[in-house]
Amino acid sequence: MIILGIETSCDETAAAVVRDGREILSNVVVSQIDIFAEYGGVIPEVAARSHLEAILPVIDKALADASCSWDDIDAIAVTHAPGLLGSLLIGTLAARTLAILHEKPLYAVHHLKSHVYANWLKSDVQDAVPTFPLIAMVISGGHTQILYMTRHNEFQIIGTTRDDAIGECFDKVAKILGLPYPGGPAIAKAAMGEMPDGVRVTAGNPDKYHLPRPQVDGLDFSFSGLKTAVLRAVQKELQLPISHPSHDLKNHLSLEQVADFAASFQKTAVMILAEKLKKALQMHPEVQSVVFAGGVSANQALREGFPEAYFPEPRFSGDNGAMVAAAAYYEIISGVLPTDPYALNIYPRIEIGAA
């Protein structure tokens, strides 16, 4: 089964065809990070109008490199929540318009499962797939959960952040140490002693500055003091009042200290997910397999705390096109029916599983 992916939730314009769920054809991604970098993040607007000059190219092009015609296409898969409206909108109008040209089954794909479905897909490093039961840590810019899952397309919600989620809080960090957009990439070089421009200083020592872990109960998390707690920090290892701007401590710390800091922040934020992470598994000692899956994901810290879990190649780790055909191709394996491309609806705020 050949499924053309769509995917554009955010600042990705992607697509890209995959054959029963892994074996990867083709995966085209147009970032729009350089656009954003300038700002510290994404501008809706910008991010929607982008995406509509890149939609129609970036497919035609997964279909050139995977060698397809729409002949060979048994299926479209797009995104269709959650996401920015304006976003959501061009890819889902772009599935819809060519599953009725082409009379192709349309498949909606939840944001969030993709990035689990991620770890299906064929990877140089890791062949073998996870086997249920499993919990699946999905950890990105805009999301935090711990989902929890007995066989494929059934999820269920065990933990998730009561505020930021876990990307967010690294692009917070980033803003205040002067490292640039997006957070998560530049915290974890800065950590290693590599600063924006090429400059190197010597790696941070992730115990230089002690960092309280929010205690909240259950499976959910909370970033936002941690955060917080970093800009306090910041102010007190510069004598600063906490009156000072948070935009200008960076014009007052030594590339030694956003090292520090970076490594830091970024242990501390990995100790969280390990700790709910093991609650969860006391909870569920069933459990056979560990997934990650969202952007953070990405970190090579993480990745080296948690050897025996799953994850992502790193390139898909981030939105991909590949991961939303790999979801919709479980989807139908489980018996899920296409949905009417005339009736299609985007939802930027929903659960998984719920539409």
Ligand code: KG4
Contents of the next structure:
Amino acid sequence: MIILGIETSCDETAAAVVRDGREILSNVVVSQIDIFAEYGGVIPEVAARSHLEAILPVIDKALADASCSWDDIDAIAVTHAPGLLGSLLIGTLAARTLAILHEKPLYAVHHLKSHVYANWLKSDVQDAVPTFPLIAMVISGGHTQILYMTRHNEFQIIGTTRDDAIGECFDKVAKILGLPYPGGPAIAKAAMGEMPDGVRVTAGNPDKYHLPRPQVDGLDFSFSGLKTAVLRAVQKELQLPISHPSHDLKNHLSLEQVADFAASFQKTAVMILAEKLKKALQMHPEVQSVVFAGGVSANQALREGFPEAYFPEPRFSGDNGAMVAAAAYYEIISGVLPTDPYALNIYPRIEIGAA
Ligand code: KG4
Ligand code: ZN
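Could you present the same protein in the form predicted in complex with the ligand, rather than the form predicted on its own shown above?
Now the complete complex, all chains and molecules, led by this one.
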């Protein structure tokens, strides 16, 4: 079964062709990072407009790269929830129109489900697939959840963030430190001493600054406290009052301090995930595999901290169309029926399993 997957939930316009949920025939991702780096974050209206310009060329290229014509495509899959309203609209409208035009079954996929299924895509480094029951740590710019799965296409949310997502926390801490958007990769590099514009310093010391870990009961997370902890630690290090504006702190930090803060923050974030995962595994000792998913799962320090876990190939950690096609494939073999292209709706905010 050959599925065309389309993803436009945030600031990546992506399409891919995947065979039987695992074999990548093509994967095209047009990122809007360059646009939003200038603003320090995503502007929803600009993202939607960029998706509109890119979506058809991206889909055409995905088909061409896979050497597929429309006759070869068995189904179309698209992200319909959650995400930015205008962004979701462009992808779903394109998918609905193409499904009607080419008479293809249409599958609407939840974005977090797609991130999880990135772990089933065949990668150069790992050929094994996760086995059930499993725990999925979904860590992205918009979400932080622990999911429990006993079989394909069945998700139980056992932990969630009460405030910010972990990726959002990376992005906000990066801003305090004067690092560019998106903050996750910038912090990972700064921790290794790789500063913007090719400047190099000694790798950061992850034990330099002690950042208190938020105390949240059970399997839930809180990341807004960690962001504030970094803010206070920077103010303290610079001997500035807590009233000192956060956007000015970067002008007082040395590159060595930035590297140390990046490394210390990254280590704390990984420790928070490790603590919660340990708790989740204690509650579910029957679990066979642990999978990480979402943009933050590209983080190298994180990967090194969990050698037993499954990670997507780094290029499939962030948003892409291949994971959407993979998720749809496992929906189909689980008995999910196609959706009506004339009626498909988008849901900017909805939990996995609810749509
Ligand atoms: O999954 P994703 O591409 O989009 C959402 O669904 O939200 O995740 C984007 C998030 C951003 O917050 C970005 O800073 C973070 O993933 N990210 C990383 C790394 N690469 C991307 N965070 C930490 N380390 C990385 N290497
Ligand atoms: Zn995502």
